[in-house]
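One chain comes next, on its own, written out as structure tokens in the form predicted alone.
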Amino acid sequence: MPRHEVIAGLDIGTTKVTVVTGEIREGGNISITGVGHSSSAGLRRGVVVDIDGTVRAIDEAVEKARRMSGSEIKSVYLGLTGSHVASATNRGVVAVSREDREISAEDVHRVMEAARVISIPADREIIHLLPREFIVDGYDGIKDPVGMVGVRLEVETQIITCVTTSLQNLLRSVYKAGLEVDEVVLASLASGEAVLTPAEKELGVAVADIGGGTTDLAIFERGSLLYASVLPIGGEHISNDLAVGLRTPVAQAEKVKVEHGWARVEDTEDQIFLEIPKMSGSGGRQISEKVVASIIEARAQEMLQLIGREIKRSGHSGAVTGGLVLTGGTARLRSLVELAASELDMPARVGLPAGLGALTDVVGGPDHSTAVGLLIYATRGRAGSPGSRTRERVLGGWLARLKGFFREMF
């Protein structure tokens, strides 16, 4: 039997660490082989605040995935989130180098490098340089110009940056857990790979990956990333509101949200009552499901309004003709999709990873979108695309330096 290459995606969230492993089969298809989860308390809004706690959570999740898959995990594709993430656009222009004016792969790499020349603060790093479209002698909308004939080659790119120290602390946690990093990938970009159809990405759609402490927003159009940002609000804010409103521990509030929560009061009934433990732990009281939903709905409305405002602030609201796709753990909340459709006046659905083989039932939920998307991103990157060598140059240099630095320390 031929041996298939094993890859792993690592999603380090505010409340949970997820590791998903898979094998790359013939034709570039992925077969999920293992998954591991662990509770996370080392991050706040996507930023590491406790390295040792994060390392322990990574170790636990990796060990569970290793046991399920039966394969050693030595390196990972790492998802990145946090309010320090920002996006910008830039354009590069070069002259076609060959005498016969045929555009070569090297011309593509040169124009991508030209687009990389952008002024950013000294405390930030470029993690993605993504081509949105190429322009040959004024003709735009070109996805791959190699082989075409022209004199002037331009590219419009989406550049994703992050704060260097926040990234270094995240990488340090992964290296201390004994893992190498194949590539750092924007979490919302990975989620989009997992839950969007090619038709949606071409038409124009927004993805909101609502995690525990943050919401990763990405807008896609014409098959590529158009805008990305991270909002400092997530599912744990709903749990905290429930804990205060019901006067119960946060852990119990989270359980109530998951098992009995609704995002709209109109979908609940007065006759259904829940037993809510008191903060002291002794005894409890009866609270109607409608009261619980009223607390959740207020925070969910605020969350959706923030998403709507961010879409408008991006300047690309007109591109979101395909509506909003909700994913992440909080997307499991009952009637959240219906609330989103009414609040934002656009189509909405829950985004689920699909086509994952025998473990679809295990990793097919919205809370696995980022981890699964990291594997899909890895396979598509290895298949080759315009600018892929430039991406390796952008990432390879500083990743290599950081790896050497951490090896010396540990």
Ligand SMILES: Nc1ncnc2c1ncn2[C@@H]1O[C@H](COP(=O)(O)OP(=O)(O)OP(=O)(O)O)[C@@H](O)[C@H]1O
Given for the second form:
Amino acid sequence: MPRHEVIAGLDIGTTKVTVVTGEIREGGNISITGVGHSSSAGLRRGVVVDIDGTVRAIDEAVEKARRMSGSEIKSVYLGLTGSHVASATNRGVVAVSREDREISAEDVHRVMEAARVISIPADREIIHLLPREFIVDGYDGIKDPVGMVGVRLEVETQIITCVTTSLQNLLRSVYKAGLEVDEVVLASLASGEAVLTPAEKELGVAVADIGGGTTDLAIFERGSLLYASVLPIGGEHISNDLAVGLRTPVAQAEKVKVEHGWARVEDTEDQIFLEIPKMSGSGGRQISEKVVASIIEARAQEMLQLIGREIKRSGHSGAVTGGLVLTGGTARLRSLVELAASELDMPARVGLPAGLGALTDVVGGPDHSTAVGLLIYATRGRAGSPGSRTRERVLGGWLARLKGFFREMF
Ligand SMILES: Nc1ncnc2c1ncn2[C@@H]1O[C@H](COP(=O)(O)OP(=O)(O)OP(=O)(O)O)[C@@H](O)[C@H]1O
Ligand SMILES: [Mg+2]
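Please could you give me the other form, the form predicted in complex with the named molecule, since above is the form predicted alone?
Full assembly next; the chain just shown is listed first.
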């Protein structure tokens, strides 16, 4: 039997580190072979603040995934998040070089390089340069111009940048754990790959991956990324509010939220009472499910309003005809989708990673969207689309530089 190529996705979240391994099958499909988790406390709002703690968490998750899949993990597709992530657009223009005016892969590369010339602050790094559409002699909406005939080739790109030092601390943790990095991928781009349908991405849709400490927001339209940003809000804020409101330790508040929490008071009943442990640890109090939900609802509303405001701020509210897809661990919160639909006045649904085959029960939850999406993104990159070709060249450069830099350090 032929050995399939094994790839791995590494998602370093605020509450957990996840490693997912997969094999690329014929036709470019991915088959998930293993998963490993560990709890993580080395991040604050998506940024590494404790390298050693993060390295330990990566080691543990990698070891678990290795045991389950039976494959060594040497390199990973790495998810990037954090409120330092920013998104911009830029256009590139070149003249078609061949005499017979046929557009070549080289022209596409040159026009992407032209779009890359944008002034960004000195402390930032470009992590993605994604073509949204190509324009040939004024005709727009072209996905792959190679082989077409024209004189003038333009590209409209989405550029994702992040703060260099935050990226370096993330990479440092990964290298210290003995792993190479195949590519750094924006977490929301990965989550979008995992949970959105091609039809949604074509029509226009927003995906919000609400984790523990961050919400990764991305807007897609006509099949490509239009906007991305990371908001410093997540499920931990809900648990903290519950801890304060119910005067109970955070760990207990977290448990109450997960086991009995509702995002809408109207879905709960007066007569259902929960035993809430006291701060002191001795004894408890009876508190109604409604009271718990009222605390959750206030924070959930605020989170959804922030998401709504960010969509407006992006200038792409008009594009989000397909509505909002919620994923990430917090998307498990009961009736959050219903609250989102009414607060933001748009269709909303929960997004789960799809097409996972035998391991759906292990990696099919919304908290696995980023890790699974990293693998899907990786396989798409091999499909030979103009974006992926350019992607490898553009990113290859700085990643190689950084790798060299880190090798010298260790
Ligand atoms: N059933 C549930 N109801 C409500 N919240 C839940 C439920 N299950 C998990 N959560 C919340 O999901 C959050 C963790 O989500 P996730 O695993 O996606 O985060 P992460 O990727 O570690 O963090 P981040 O993406 O913010 O860096 C926690 O705040 C947890 O309380
Ligand atoms: Mg996450």
